[in-house]
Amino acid sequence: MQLPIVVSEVGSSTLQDQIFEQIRAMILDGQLKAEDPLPATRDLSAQAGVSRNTAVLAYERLIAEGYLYTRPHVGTFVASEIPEDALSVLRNGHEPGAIEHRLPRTPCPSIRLQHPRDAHQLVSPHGSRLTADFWVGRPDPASFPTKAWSKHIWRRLQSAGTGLTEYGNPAGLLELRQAIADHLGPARGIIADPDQIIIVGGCQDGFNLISRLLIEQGTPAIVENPCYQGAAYVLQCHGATLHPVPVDREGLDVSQLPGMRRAVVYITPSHQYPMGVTLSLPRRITLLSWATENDAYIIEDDYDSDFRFVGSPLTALKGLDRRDRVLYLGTFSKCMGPGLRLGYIVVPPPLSDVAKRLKALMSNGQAWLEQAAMADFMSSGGYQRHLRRVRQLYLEKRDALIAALDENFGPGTVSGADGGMHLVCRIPDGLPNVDEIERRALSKGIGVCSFSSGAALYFGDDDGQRRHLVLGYAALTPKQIKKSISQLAGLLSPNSHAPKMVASSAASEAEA
């Protein structure tokens, strides 16, 4: 064991005093804990560049004052009980004359972060585990392609060479970037060179990189209302001023885009979060024209576009972009699993070099093994087979949820039914608000989400967000879905005479 001790012959303190004070400070600060072993005096003297006698004398003083003790023929260890005078220093917070450390001012005082729920930890008020959790964005754990993934991991380990022992390209493994480019062409209509693609650790990492690239203090950031709070908060923390624009059944209402130049627009056009609507083609074209005219950039978050159940997906904004105004953000968190921490950004060519330099400063690249396995999984055709299988699996779960809602609350329109991994229901005035529904459901071991607990941000009157219930279904079985919705109906309408809960949405309203 080595200690971070630095001594200098310049100054009034002796070398012995310097060693004593630094080890004592490590003990008081908790860097060295009770029963931690210390290096032998021979090793310490060699490390610090002092005589062994100096190290011995420093240890003897620490032992004499009760900070250390020795075990004959074993070594020197931190004492289990700190001396009383040292305890008084800890109680007072600092030694006389010491510098007072203050917590830095938070850059985002208005932000309340919503952390994803842990299915293994969240419990009902009675202490029991949840029997069903409709948390949003959580893939089905049974859907992960364990056998194929293990094969690719093992193959790469066998031929790793220097892959695990050398730094890679901060932008990501070229094989994976090429595989992503090959996938995006037919899947999303995006023609991209691998040099435009940067591998990131999921969407949140991508938001931070894009914000460093585009945001300065006071930069206007146009966001959907409601929108995903994780993106909005990152933009705000980097200095952006948020300008919410409402969402209707065709997505972002582009007629209400403000007249401002050099703005950044954050949007989820394929499956708007949280409402689930799809941005119509005319509005996509209008938005791109507006961005070009106002020298603005668009952040296109295509977080779960792989799951489209009705018709063909519209070409991504990036696929329609001819003026390099769109930064496209994709992720493997929804189709594979967030534990992989793999996502990617397609950056316009004029921004790619500086974006890659920023990525190098942020993390110097993602883990090689996961990138290599994902590249093999995609190039082998296994990824496409996996998507087809999971898409069908989630369609069955979506149908089970809609059927359960119709059976227990009456038929109604559904928001977000055309794709994705969640639905949104509007609660009629005759039923409790979503906060009360959450509380009642949790008491019976069922987890449901309001906008705020489901990581959505709503700008406007409080009642607007308290009448929407977000139901993620991907991680539940059809049997769990049917039983839980039936239980929820019983909690809200014990006599089966309460008003029907209608899921208000966009696409289905348009069909009606």
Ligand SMILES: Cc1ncc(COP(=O)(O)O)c(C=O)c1O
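Rigid core here is just the name for the largest C-alpha set that superposes within 1.5 Å across the two forms. Residue numbers count along the first chain shown, from 1. As the structure is a computational prediction, the values presented were derived from the model and not from experiment. First, how it differs from the form predicted together with this ligand.
- Relative to the superposed rigid core, the position of the CA of Gly161 differs between these two forms by less than 2 Å.
- Annotation: Cα of Trp290 displaced by less than 2 Å between these two forms, core superposition.
- In a rigid-core overlay of the protein, Thr76 has its C-alpha displaced by at least 2 Å between these two forms.
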Given for the second form:
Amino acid sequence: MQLPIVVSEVGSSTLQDQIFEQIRAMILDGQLKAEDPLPATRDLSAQAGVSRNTAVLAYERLIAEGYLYTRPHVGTFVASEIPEDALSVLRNGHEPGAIEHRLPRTPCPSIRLQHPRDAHQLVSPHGSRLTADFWVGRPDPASFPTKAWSKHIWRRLQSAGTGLTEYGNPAGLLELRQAIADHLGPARGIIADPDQIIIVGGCQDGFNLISRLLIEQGTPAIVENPCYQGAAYVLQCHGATLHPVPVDREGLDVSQLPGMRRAVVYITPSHQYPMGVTLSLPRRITLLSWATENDAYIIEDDYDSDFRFVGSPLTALKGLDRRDRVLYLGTFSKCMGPGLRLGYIVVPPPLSDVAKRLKALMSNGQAWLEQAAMADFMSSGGYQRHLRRVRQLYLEKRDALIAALDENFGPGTVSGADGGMHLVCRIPDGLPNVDEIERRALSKGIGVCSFSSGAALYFGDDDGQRRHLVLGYAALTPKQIKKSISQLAGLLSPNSHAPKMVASSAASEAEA
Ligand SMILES: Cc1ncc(COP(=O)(O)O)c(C=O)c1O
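Please give the corresponding structure for the form predicted together with this ligand, as opposed to the form predicted on its own shown earlier.
What follows is the whole complex; the chain from before opens it.
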């Protein structure tokens, strides 16, 4: 048996005292239990790098104080009864339960887990599997490029070399950072040097890294209202004070930006989460000027911009950023799959060294194999082909959803349907609120989301948030979509004469 004992010549206590204290602590903490055998003094001295005599003296003291006992010709063991004075130490407050634990700097908000329906437990309250789940943000499982991915993984494994046995660059594999930089230019209008790119474990990891970089206790964080929970809660956990600013059909209403300096703005300009609107160009420009004037940083979350169905995508905010105000977050969760846990941040050059050092402290980088396979997938052209294919697939699903909503609830305009993987429907007066719809749908094996169950945070107590359904369609087939929307309509208007559910625009919401 080996004990985790480490002694040092530096310091005032003797080697014998250090061994005594460490074994005593192990017994009091319960790591060593009554009747556990101790290593022979010869083994202990070799392991701890002390003379045998030092080990013997330490054992003798532990025996003398009643912590250990010896069985002749057998060995040394932990005593079955801990000495009285040691117990009194425990009673005086060292018992684990008696310790007053310091709370985190900022208590964590009561975060509702991002995925209330675990992928393997898509079940209704009656225990049956959901037949259709409109839960947001899940790619089509059949769309994952398994063949190409296996090829790249296998090839990399064959030539893994030191990839798996050495620590890599904490900022990420250079080949992947280069491939991302090459992709971002034409795809998002962002000219980035690979040196500015840090590979992270998805946007969520990115939010944490950026918060460590920019947030102190009380830092103002401007967020969209409604906004993505996963980001808002992280900012709050790091001590930020949230300042919600409303969203309308042009995205964040920049005319309502508060006059405060050194704030952080979290925003989803390409496809606002959850409303799905796009931040207009004039507002992008106003926001960037506001950030420059107020010495603020903008966190641009570009989570699902690979899917744009109408017109050409607007250049990312980062692509317009001439003053290094924007930290851009990209993720492979939507275009590939969230199981990969791969994303990246484009950090303004003045912040990139500190950000890389923080990444080293937080996790020392991401797993090598997936980074390497992703780099190969991108540089071989496979990623572009995959994106084109999935874009077409999601367009068909989106159209199926709009058609089903039109057919069953009457024609209307849909918020957020120009891109991404979800859209929003506003529920008109006369139909139950979203919680009731969610409950009724679930009883029939259909999963639909409200803002809160769809990972969105709404600030305010008006009823607006309860009149919206958030419908993710990417993981469903057109057939499932058609069937379940018709079932949902039946559930809400059994006589088929109930008020029509109209798809909303964020503007009508803002006007309401
Ligand atoms: C707005 C938004 N940002 C980020 C993410 C999560 O990204 P990741 O899986 O990369 O952490 C999501 C997930 O659905 C999202 O909706």
